[in-house]
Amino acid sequence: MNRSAMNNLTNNSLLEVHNLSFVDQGREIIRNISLTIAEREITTVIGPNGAGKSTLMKIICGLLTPSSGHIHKKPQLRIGYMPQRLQLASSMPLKVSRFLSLADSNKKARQAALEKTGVAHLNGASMQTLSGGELQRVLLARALLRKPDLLVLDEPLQGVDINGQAALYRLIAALRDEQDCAVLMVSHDLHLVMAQTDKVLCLNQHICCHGEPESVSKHPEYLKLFGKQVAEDVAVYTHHHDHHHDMHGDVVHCDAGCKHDD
């Protein structure tokens, strides 16, 4: 895989993926994926189970090598990665403080990261006793220890109850502003991220559609994957805007006086 220098990136891009494909034991997991992550942008990848979302995240983080395609990264790009799952043996208790020390030996930095994610009180707790929401916030704190330019979050709501989901998304958006970083995250639920994301990619081995959340929720490929009822649920979150959509569901910005919302 070719990783080129920053002069191959366009404008304010942190990372660009070009025609990425991954084949595992003869099975094509993703094919011809191209995307751009801009500075301070929140991009959400949605799609059904088995769509290749986690595979794409791991390739971007350098944990898997693609079968073809290439990635251009900003030089010295720092990525903070939050995995979808964490397997912990119950027979080997591990305190939160020790878990974070594996990423950063600086005690003050670890405490600051826990404070940013709202779980400073868990520093001395056992990882095995954390609730789903607590675990995700600790994992997020660990990702922040890298002082990332890009946070890659693979299903950050994994194991989080309904009451904590919206709060966690708000936290992620706030961290983007506070840390001045971009965010790339995986989610199953477009309606939960409508207010907290700038761009959505709908993935099903390939990119079916992409754009602003409202645009994607109206796209024929999104409707085919998730159904009309899901799209109607998402519509509750729409708002007045200064654009309309072409026949493909993509955004077309309007001139003054456009009456598309009348």
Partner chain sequence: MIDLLLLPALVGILVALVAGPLGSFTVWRGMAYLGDTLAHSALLGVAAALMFHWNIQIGILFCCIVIALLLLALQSNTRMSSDSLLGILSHSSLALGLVVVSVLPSQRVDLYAYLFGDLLMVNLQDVFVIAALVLLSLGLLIFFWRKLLMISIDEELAQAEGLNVRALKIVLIILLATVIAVAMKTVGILLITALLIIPAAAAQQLTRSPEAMALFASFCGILCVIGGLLASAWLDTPTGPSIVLCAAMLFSGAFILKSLARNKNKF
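If you superpose the two forms and keep the largest set of C-alpha atoms that fall within 1.5 Å, you have the rigid core. Since the structure is predicted, the reported quantities are computational estimates derived from the model, not experimental observations. Residue numbers count along the first chain shown, from 1. First, how it differs from the form predicted together with the partner chain.
- Relative to the superposed core, residue 91 undergoes a C-alpha shift of no less than 2 Å between these two forms.
Next up, can you give the form predicted together with the partner chain of this protein, since the form predicted alone came first?
Shown below: the chain alone.
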């Protein structure tokens, strides 16, 4: 890819990652990852445990420095990061309102963000008393307060049931439209992703395959399992692997050539 082609690409892309690898103590966590995130695009990263999903999110958010490869970000790209959970100790008395005011001192903006994520009633609650799902929504509100161009969500659905997942998916999709931001999220489920996902990346150290999800309605067995309400918010991703992994995670069969991101 020549220089000018890359610049053309950057026109509507927020972030480009080229040949990214990360090695921790001699162990390769991710290798040779390239991906592009365009404006308003929703990307879901799926993959088994230990595939390097969180590592990739952390590198994109600037929490880890890649061992090799490049990240090109749009100048002044604002990333709203929503971690899986907070390290917050139980010893700090902290209300939701104060937690949010550390990100934005404007009270109206904070209230609006909480309303958008559907937890306005938690404004005066103590952070430590929130349930997993409530905390996720508060963290999402905080990420929104930063008016992000790109919202990065690290496994937003851990410990949330399928109905809760569908509700959160609906919320994220609405936020994308309202805030005009791109979304990059990690999903713990290998087959079900958010219905509005534009692009799915299946990660297992390298990008195993990528593509678009299909509507659940094409899969009657899922439709029956979830019911119509949920089915509108989730989609099915069919993997098209042309290789598999041995016990060490190495690719052992790859005759057709792995479909890596170009």
